[in-house]
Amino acid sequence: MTKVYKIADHAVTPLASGSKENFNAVLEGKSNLKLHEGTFGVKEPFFASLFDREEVLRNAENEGIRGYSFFETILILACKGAIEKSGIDASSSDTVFVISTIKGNVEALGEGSKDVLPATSARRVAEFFHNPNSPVTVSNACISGLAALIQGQRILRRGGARNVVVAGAEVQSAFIVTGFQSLKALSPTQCMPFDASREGLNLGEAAAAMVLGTSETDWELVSGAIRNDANHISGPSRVGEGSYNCLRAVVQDKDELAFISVHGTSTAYNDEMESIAIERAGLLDIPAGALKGYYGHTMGAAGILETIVSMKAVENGVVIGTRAFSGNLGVSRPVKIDRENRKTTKQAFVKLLSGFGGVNAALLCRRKTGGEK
């Protein structure tokens, strides 16, 4: 099978511009995460970590983008910074763009505006980069960035491409915030993943490219799941049965493992049923850990975004502590969450991720020791 390897990568997040510097705002336990009164017209204020829109329109202005939406515009910045480091040429026939999303450029909607939909957007980034082909769009649920990751994975392998450029990215809105007002799920303070005293999840925005490829570098994607259980429009399955079927088709060797980057959104349902998959799947022993409390819910980005901390914790021998959380763990199941920072010298780790409609899907990344940092 033909092995697949990150050639290159980019974030830009309310942290950060940058992988090594958002690894490094982590690391230092830095989060963006507010209380939001008013903004988007809401009523009702909400905790979020959001961009400063005018800062990054302005860079954007300097890196010559105009004349996209918001949402466009974090995305040619994460596609451009990882391009530019990849030193493929995205303009190539051989090269492919993926993009992820949930929302994409919904909130145009309230501007009268008919380019709504995921696709427009990507076939618009695409072109910035005068690329030839019709990019890929996956917009499905909160597995989106990770099954983007997978899709560009099996272009890869089937030949359909020399290189895959996968990004993803979200920007929040009156219509995201209040849909989940309406469930429930958001947290009036910082969330707290797996944590007895969580309250919900936060959203957050952010947008994160990888360039993917069969030249050998230091990482590899080695494996990736998507299994759909279908429990319900909007609930997890309360037995993690997605989950653990994801961990069981892409952990090969459980004691390779640094540590497993869980969805971790700090609903009651999300968080018990991740545990309960972990346990499922023979994996309790293997430190588990969130990164919503540093970004929020980035949505359509979060698998790509965290992948690549999770890569960078990797190459820096850590296994990143789970913000906010007391130590007083709110599940059922004895998962080894920490909020300290730890050290590893294992060099792979799995991401996992969950969604609406029951779908769920899982990476498994592997480095070759001496890789750079």
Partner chain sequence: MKSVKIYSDGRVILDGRENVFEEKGLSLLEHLYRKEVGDYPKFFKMDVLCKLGFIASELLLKGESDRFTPREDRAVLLFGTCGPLCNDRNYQATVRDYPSPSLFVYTLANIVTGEIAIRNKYKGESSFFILDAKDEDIIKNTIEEAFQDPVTQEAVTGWIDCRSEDDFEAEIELMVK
Given for the second form:
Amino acid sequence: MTKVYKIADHAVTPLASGSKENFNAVLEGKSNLKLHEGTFGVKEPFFASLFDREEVLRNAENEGIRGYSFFETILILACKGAIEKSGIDASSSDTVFVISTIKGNVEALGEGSKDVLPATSARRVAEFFHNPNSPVTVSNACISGLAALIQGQRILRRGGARNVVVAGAEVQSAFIVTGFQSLKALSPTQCMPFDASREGLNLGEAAAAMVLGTSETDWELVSGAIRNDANHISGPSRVGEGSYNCLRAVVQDKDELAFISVHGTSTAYNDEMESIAIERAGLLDIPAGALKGYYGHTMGAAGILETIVSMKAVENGVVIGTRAFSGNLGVSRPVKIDRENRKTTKQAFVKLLSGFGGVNAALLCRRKTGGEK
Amino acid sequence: MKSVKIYSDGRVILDGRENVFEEKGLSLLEHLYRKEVGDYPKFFKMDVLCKLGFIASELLLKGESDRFTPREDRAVLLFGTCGPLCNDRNYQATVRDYPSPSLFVYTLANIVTGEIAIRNKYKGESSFFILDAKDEDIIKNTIEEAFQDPVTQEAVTGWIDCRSEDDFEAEIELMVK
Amino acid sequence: MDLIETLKTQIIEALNLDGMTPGDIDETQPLFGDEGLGLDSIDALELILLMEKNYGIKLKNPAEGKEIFKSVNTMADYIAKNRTK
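Given the form predicted alone, state the structure of the form predicted in complex with its partner chain.
Shown next: the complete complex, the earlier chain at its head.
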């Protein structure tokens, strides 16, 4: 089968702009997670990682991006960064855009226009780059980012494009925040993945993009899988069914794995479920880590952002520490979570995600051994 | 059954044979539920997109033998433009006072694929793709791409779109690799 | 109408228990689990909301719901003792 490679990437988050810049901020243990009171007009305070919108819009305007919604703006910023680094021709009919988001432009709801539809935003983003093809938007709850990367990989394997730009973004709003509040899923303080004292998740905003192609580079997207738990629309399988089936489908040689980048939302059920899936897949001895303590749950951006940061971690020989993990493991299986950064010499990792609707996804990425730092 | 089409104007087409019902819109779906299903009360908790996808898949799969045996080889791949837009409006109306958790969960586009997977015990892939318009080439290619997964041998797939509770259509079929 | 009957009507409406009437719900029967009404975690959250909306009761910890929502009877008891409206 045709091999698929990452050509370039770019991440725009409340922490930093740029993939390397984001990795460095994470390595230093930084986060923009904090308490927000009255933001978006939401009555109950909430803990989240949000952009300084004025600053982002100013930067965007300097790059010639104006007249777009905030959601579209960060998507374009992420794509632009990745496309410029990649050197591809985004306006070519050989380039296809795949967009990932859960609620896209939902802030525009009620304004009676088509602006609220994710497909409208996706089209505007492709048009910004003068791309003639209709983009596909993958909206698969919290696995959307990985599902979009897998979709990009499949398009290239079919020969449907020379390059695919995969980009995901999520902006927060009263709609999303109150929704998670109504589900009692938000932590009143910093989220603590896999910790015994975890109380729920934090929401986050981000945009991230990756340009994929079939010419060899240092990073191969080796195999991906999407599986349903067939259990419940909002509760994960108690036996980690879908995540286990994903891990089983993508892991080829567990000894090559530097780490598993888990979902680690910090809700009671998710983290427990993941520990069971990892045990069932025979991967308990592989280091594991979650990035939610740095960024919160960035929803439609999470799969792409967390894959980018994980790639940088492997390039730098690091298993990133799980921020805010106290050392007191709060899941029933002994997953190898550590709050400190650890060293690794291994050159592959698995990114794991799961979400509402019973969905799970995993992606195996492998770096060419002997590749440059 | 190989293909099912349901339109909010009352038309229901099973393998090319058309029936026209007096009931329209959401009433059509509830009528079909009572007539053809009847034993899955979770139906009434669903939003209109899920009700439509659920009923269409029930009509498609009803007669199958071994229907509820768990399987990983059948995917659920649906396409649409509006996704959960109707329910987004319903949830939005609750945001200010008492945000409703049961409405919020249905604001995710892929819940309809999840409901079908849960009902039929499908542990394979489930995905929802949002398109700007009903582009047959993109749909055909995306399904072909999904069959690259060696586990996926069959798929419940097709177009499902709800502009409102009175204006929708589903055109789904069972495809074999 | 007494509290138990009112509550049954409110539960049917909040949880979209189509086709059910208050007479179909046995107030001693378990609300959750495989027997009884077979409600799930989202239903539990809707019941918490129902108490907040109709009776001015705010549950700080959703885990408290487990005891309160054992049956319509236990729920009615809790509401009678704690209601602010």
